[in-house]
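This document opens with one chain alone, in structure tokens, the form predicted alone.
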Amino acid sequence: MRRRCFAVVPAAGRGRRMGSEIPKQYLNLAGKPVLQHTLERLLAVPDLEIIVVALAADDRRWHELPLARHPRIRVTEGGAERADSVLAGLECLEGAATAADWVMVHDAARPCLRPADAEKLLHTLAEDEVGGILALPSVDTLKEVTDGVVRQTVARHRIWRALTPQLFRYRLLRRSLEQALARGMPVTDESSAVELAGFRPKIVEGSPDNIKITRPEDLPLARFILERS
């Protein structure tokens, strides 16, 4: 049976590193917001029914965007930190999702995903129980480091970089976020709260520019990268 697929974009994030008083997924980026491009992109994926944005409660810049009022996509309010804006999603999405329905869950400040990346990791995990996520492998030799000094090098062959979209069944990525965010567990991406419910996602890898917007100098490199996409 072939499940149907949504996506959640957590979106109310100040992007404090970014130096700037405009949250990050609203700066200008070759003409357009960040999340623009970031919302071009998913749209550009087929099989996602529906897009939901998570959005800071004073949000004053949604509106502004051209692809506000698109039909595929919703809004919701979402909370202060990443896992509570992605709750808020699913729990939007309750009554259209199944319980075995796909969830797509990717950063709203990462505009270069390929969607022939996005495709390839629903492909690839469509008849996997639990899901997985985007990754790269470590290129750089990696150092365990304590207070300033060299503890030991880590083995990069088991090192890999998170990415985003992650993927997972709809109703297991809620239950792993509504335990830890109630455990006061630590969770930085979505398959940290799926990892910490006892489950293993899988590995798909993507491609190395699909980077994330964090400090200034990112928007440059994201340019170049949109130029030639």
The other form holds:
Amino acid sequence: MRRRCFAVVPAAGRGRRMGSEIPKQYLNLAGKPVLQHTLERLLAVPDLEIIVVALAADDRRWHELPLARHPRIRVTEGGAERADSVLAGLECLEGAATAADWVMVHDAARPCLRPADAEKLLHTLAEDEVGGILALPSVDTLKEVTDGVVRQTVARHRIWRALTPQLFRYRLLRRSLEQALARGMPVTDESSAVELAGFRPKIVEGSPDNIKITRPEDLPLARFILERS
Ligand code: C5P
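The structure above corresponds to the form predicted alone; please provide the structure of the form predicted in complex with cytidine-5'-monophosphate.
Below: every chain and molecule of the assembly, starting with the one above.
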């Protein structure tokens, strides 16, 4: 049976590391807010039926976005941490998504996602019972450091960097996030909650240009990537 696919976009962060008054999802990138680029890229994935955007309670900028009233987009109020915002997005899909339907979670701050990579994730995992994530093998040699001193070199061939989108079955993801938050565990991505619940998410190789806007120098890099794609 073919499962339906939904998306949740956590966009309720402040982005303090950007050092800007404006939250990073609303910063101007090549003439449009970062969030507009991100949503355009997700809308280019035809399988995604509904895209839920989790916004900060005091968000005043969403309504100015050209996509604010798009028929495939819904909004909900996010929470204190990224995982709370994702959970709010999942709750918003209650009634629309059934237990085994797919939910693709993608950071608002990753505007350079290639729609083809999101489709690759969906197609690679289509028959999987859990789900998985886009990730990149580490290219640098990695060091474990304490107090500014190298303790050891980490075996690089086993290290991957987790990106988004991350794709999981609806009920499994919702329960995993609820359990992790109830236990007070740190949850920086969906995969970590699913791992804590005892599952093994799959890895699908993504693209290095799917960067997350985090620091001011990331904006010109994102502009360069978007102009080339
Ligand atoms: O701060 P960071 O880059 O890790 O945030 C990743 C994504 O999570 C961003 O799109 C941000 O808007 C979102 N977020 C959220 N709710 C929070 C914190 C972050 O939706 N409370």
